[in-house]
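Here we start with a single chain on its own, the form predicted on its own, put down as structure tokens.
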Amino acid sequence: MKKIVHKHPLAIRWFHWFNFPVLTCMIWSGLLIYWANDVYKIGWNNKTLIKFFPEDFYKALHIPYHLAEGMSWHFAFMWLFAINGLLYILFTIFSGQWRFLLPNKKSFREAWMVLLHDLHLSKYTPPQLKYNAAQRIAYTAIVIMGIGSLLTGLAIYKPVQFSRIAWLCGGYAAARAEHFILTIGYVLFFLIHIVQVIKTGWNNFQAMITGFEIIKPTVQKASHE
């Protein structure tokens, strides 16, 4: 007989799905701003291995020449991003959901086991309650990243008015670099998240929509003596 297991409260699902388009718009508008001074690259001296981003990238997505538009959208969605994030943190604290999300002293060791299992290098299935150790670390990290994005964003936007925050970030140039690195981190997190969702299947995906999973009974083979 099938079993219904309640997994995600309505608030968690709302914060999750609301944050997706908001963060997407933040990244897109951030690209419009970054185009005005795209200084970052991976390389050394005059040697460039990877440039963020090639000219063809901007032309293909019709990104250039929209600095003012990008700033307007970025600041508008920044408030939605910040408010949604704050409400998420408050809900997890007062609802007790933080118990399922925060890593514990065993999480980093168990997260390594999760990685080996996902790469099919180990048949051992790591222990899991609502989230496995790798998810707990990742979901906690993404909250910290969100706070970092807000602080570095304020330091870039008003370095004089928010001089203490700018100093905390290491100055304007450091805050801008940190803001950019955090954005790359969001993209990587999103890509890994999508892969994991596809890997775990429809049942896990629908739980983030409906709030529950339908667990099918396992078929046990009859033993013959």
Second form
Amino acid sequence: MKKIVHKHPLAIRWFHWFNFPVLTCMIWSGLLIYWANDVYKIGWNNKTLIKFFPEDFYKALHIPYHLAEGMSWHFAFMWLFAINGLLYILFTIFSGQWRFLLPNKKSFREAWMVLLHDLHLSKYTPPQLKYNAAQRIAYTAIVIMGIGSLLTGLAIYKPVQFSRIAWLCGGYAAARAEHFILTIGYVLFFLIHIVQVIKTGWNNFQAMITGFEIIKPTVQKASHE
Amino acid sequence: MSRSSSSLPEESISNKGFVAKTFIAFLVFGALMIVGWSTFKWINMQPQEAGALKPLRKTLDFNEKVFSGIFNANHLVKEYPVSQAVKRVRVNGMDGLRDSVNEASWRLKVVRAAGDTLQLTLNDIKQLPKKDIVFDFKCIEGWDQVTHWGGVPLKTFMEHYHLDKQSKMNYLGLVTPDKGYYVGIDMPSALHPQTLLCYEMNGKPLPVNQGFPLRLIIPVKYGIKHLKRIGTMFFSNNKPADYWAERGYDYYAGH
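Could I see the form predicted in complex with its partner chain next, after the form predicted on its own?
Full complex below, order starting with the chain above.
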């Protein structure tokens, strides 16, 4: 006999795994578009610290001279990204799953404890239900970022028909920069996410596919990711 | 937090049942991943239509339907004070401008119907009420520039020359004198109050590399639609040929 806990509903697993390749396609096609006017950099005055992106990076990924191709993919897959994301939000609202996801009053203090714990600076294990406080913040932030990508994207795509959205973004050029920064945010999120999933182990990872996790008699019931 | 929301459902199952459930879940997951990957591969293997993979071209056409459906002629492009217009205006292409041009021999040919072409000089066009616009010119490449243009609104032009029947058609086509560059514009965008037959930039006649003697300025579209050096104007219910739409870009290219 095994004791299992049903952790991720089927719908959430679907939204997660559907989003993954779609967002990958959006980021890739976005790069093809961005290349045509790759003006962003981190630096000051004439000094450039990081240029987005170095020539070698473009060459390795075969980015140059694919603007039209990038736009055709981007403006097709935007529908899948938007619809899947909106369905996810609706599902979390109506299923009550939002209770596991939204940060609460204690979350911000607890998230700090999670960080110290994860960096092995503290032995105290913060309380964990389905998600710990840091996860609640991260997984809520990523949804807000998704909404942000949708809005800044619309502001660039149809700045006249959606002039109010463009205004909210601080104008057309600002919306483009925000759209870009959000994308960098996804990449950083992805890297941290992968490290955390690997660290947390198989039982946690497979739950995103099977939906359930084995409860080991000696270990706390729900683990990290 | 209520009790019911703070706990996840638990269950005891046999080892066999556990293995079966896990196996099925991974099988379905793997199958779906293969379906996803195959879909991507399938799109990539489709023939191109006007420079874009066919399913993507179909989606661009679908997007055109959606976004021309919400197009509202009362939504105006934001205008800026003249002082904000840049002095060095970007030139992003010389297609259709390679021949020489002179004002004396240049004519705007307006094809009202087959065999019925109106020929106008630049002076004829300058007689019509002039409008100046300073707006944020946007290129599909991603850059934008606040620029200052002057000319006659296309809507005013069409009314003046009694092109009422023509304005009820679906599209307006423009071609350079050498036929090297050509665009098709949906009529609602063409008749937008800020669309200009433009002959001035920064208060002076257009430079040659900006389309002297007459160009289109259509702020509700990306730069690819702002054809420089208009030779012929015609009207059609079918989509006129479009230079960049033949090269994989969105036909509508509207804001």
